[in-house]
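Here we start with a single chain on its own, the form predicted alone, put down as C-alpha cells.
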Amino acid sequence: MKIRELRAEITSMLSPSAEASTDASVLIMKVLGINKTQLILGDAEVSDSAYREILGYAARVAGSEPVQYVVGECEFMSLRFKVKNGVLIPRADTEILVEAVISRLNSQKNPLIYDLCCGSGCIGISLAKYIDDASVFLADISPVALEVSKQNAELCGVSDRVTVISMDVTKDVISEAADCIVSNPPYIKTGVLATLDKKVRGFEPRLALDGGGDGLDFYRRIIKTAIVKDGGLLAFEIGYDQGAEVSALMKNGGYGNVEIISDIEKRDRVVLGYKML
C-alpha cells in the first residue's frame, strides 16, 4: 500500500469528523516519520506493521480521543510542544494572546513574565523563545502540567530562562514584581461544560476548563491579587463573550488603556490592560 492510498483509507474511517483529512495526515506523518511534502507526493510503500500501528491510533481518534493526545504533541507559534492526558491541548486562538504579549514587550529590556495556569507551558515557553531576554515563570497546580512544562522548556531550548513553580492560583500569588502576567486560566461555565465537543469533555482536564458559574471566577481572583510592576501588562485569554466583562474587571481593578483583541472570525479573544500608576 503506498501513503496515498493509506491517506484515503484513514480519512474515511474517520469520516464525517471535519477534521478527518488533517489527523489522517498527523497519524501518518508521526509514525513514518514524513513530512508535508512526502505525504502529498504518497508514492512510497508502507510497511505492514506502520500500517498497523496508523490503524490502533486512528482507531484511537475515531473514538472522539484528540489526535493531539495520540500523537503526543501539537505545533504551536511554529514550535513543537509535547502535550499528554492531564493537560489542556494548546489552539491557535492562543497565538493571538501570545502575539500580542510580544508585540508590547520587544522593546522592553529583560522582561519578568508569569504565565499562571500553564498547562504545557505553551504560552510562557513561546514568550522565552521569541522574547530573548525575557525570564519566564510557568505556575500551574497540576503535576502533570508542571511535568509537562519542564519537558517543554528542554525541548524548545529555553530551560536556562524558564522556572516552572506549583501554584494555587486560587490561594497563592507571586513572590515579585513582575512585568507581565499572562493566562489563559479556565473560562467555561460550569453550566456549560457537558455541552462542549466530546473530544474536549471527555479527555481534556476538567481543572483547566471550569471557570465557575459564570466562567469568571479565575479572572476576578488573578486581577485581584496579581503582584504586576506599574506600567506593567496584565493579559488574559478569554471566552468569546467574555470580553465586556472581563475589561470591567481589569479596570475596577486599577488597569487602564484596557483593550480587547478579537480572533479572525472577530469573536473577543485577548483582553489586556497596564497596571495604573
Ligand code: GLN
Contents of the next structure:
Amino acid sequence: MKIRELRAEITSMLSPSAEASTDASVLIMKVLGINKTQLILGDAEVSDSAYREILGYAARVAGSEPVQYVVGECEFMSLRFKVKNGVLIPRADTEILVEAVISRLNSQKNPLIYDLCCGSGCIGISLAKYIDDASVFLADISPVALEVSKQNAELCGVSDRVTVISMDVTKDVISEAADCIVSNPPYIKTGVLATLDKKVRGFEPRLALDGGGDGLDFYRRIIKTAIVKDGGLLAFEIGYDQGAEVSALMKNGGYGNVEIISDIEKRDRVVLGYKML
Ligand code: GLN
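Starting from the form predicted alone, produce the coordinates for the form predicted together with this ligand.
Then the entire complex follows, led off by the chain already shown.
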C-alpha cells in the first residue's frame, strides 16, 4: 500500500470528524517518521507493521482520544512539546497570551517570569525560548505536569533558564517579586464541564479545567496573592465570557492599564495589566 492510499483510508475511518484529514496526517507522519512533503508526495510504500500500528492509533482517535495524546506530542509557538494524559494539550488560542507577553516584555532586561498552573510548560518555555535573557519558573500542583514540563524545557533547549517548582496556587505564594506572572489557569465553570466535547471531557485532566462554580476561583486567588514588582505585568488566558469579570478583579486588585485581547474569532481570550505603584 502507498502512503496516499493509507491516508485516504485513515481519513475515511476518522470521518466525519472535522479533524479527520489532519489527524490522519499526524498519525502517518509520526509512525513513518516522514515530513509533510513526503506525505503529500505519497508514493512510498508502507510496510505491514507500520500499517497495523497506524490502524491501532487511528482506532484510538476514532474513540475520541485526542491525537496529541496518541502520538505524545504537539506543536505550539513553532516548538515541539511532549504531552500525555494528565496535562492539558496546548491550544492555538494560548499563543495569543504568549505573543502578548513577549511584545510587552521586549524592553525589559533579564525578566523574571512565573508561569502558574504551567501544565505541559508550553507558555513559560516558549517565553524562555523567545526572550533570550528571561529566567522562568514553571509552577504546578500536578506531579505529571512537573515531570512533563521538565522534559519539555530540556527538549526545547532552555533548561538552563527554566526551573520547575511544585506549587499549589490555592495555598502557596511565590517567594520573590516577579517582573511578570502569566497563567492559563483552570477557568471552566464546574457546571459546564459535563457539556464539553468528549475529547476534552473524557481525556483531559479535570484539574486543569475546573475553575470552580463561576470559573473565576484561580483568577481571584492569583490576583490576591501574586507578588509582582511595581510596574510588572500580570497576564491571563481567560474564557470567552470572562473578560469583564477578570478585568474588574484585576483593577480592584491594584492593576492598571488593564487590557482585553481577543482571539481570531473576536472572542475575549487574554486579560493583562500592570501592578500600580
Ligand atoms: N481552553 C481550554 C478548553 O477549551 C480550557 C483551558 C483552561 O481551563 N485553562 O477546554
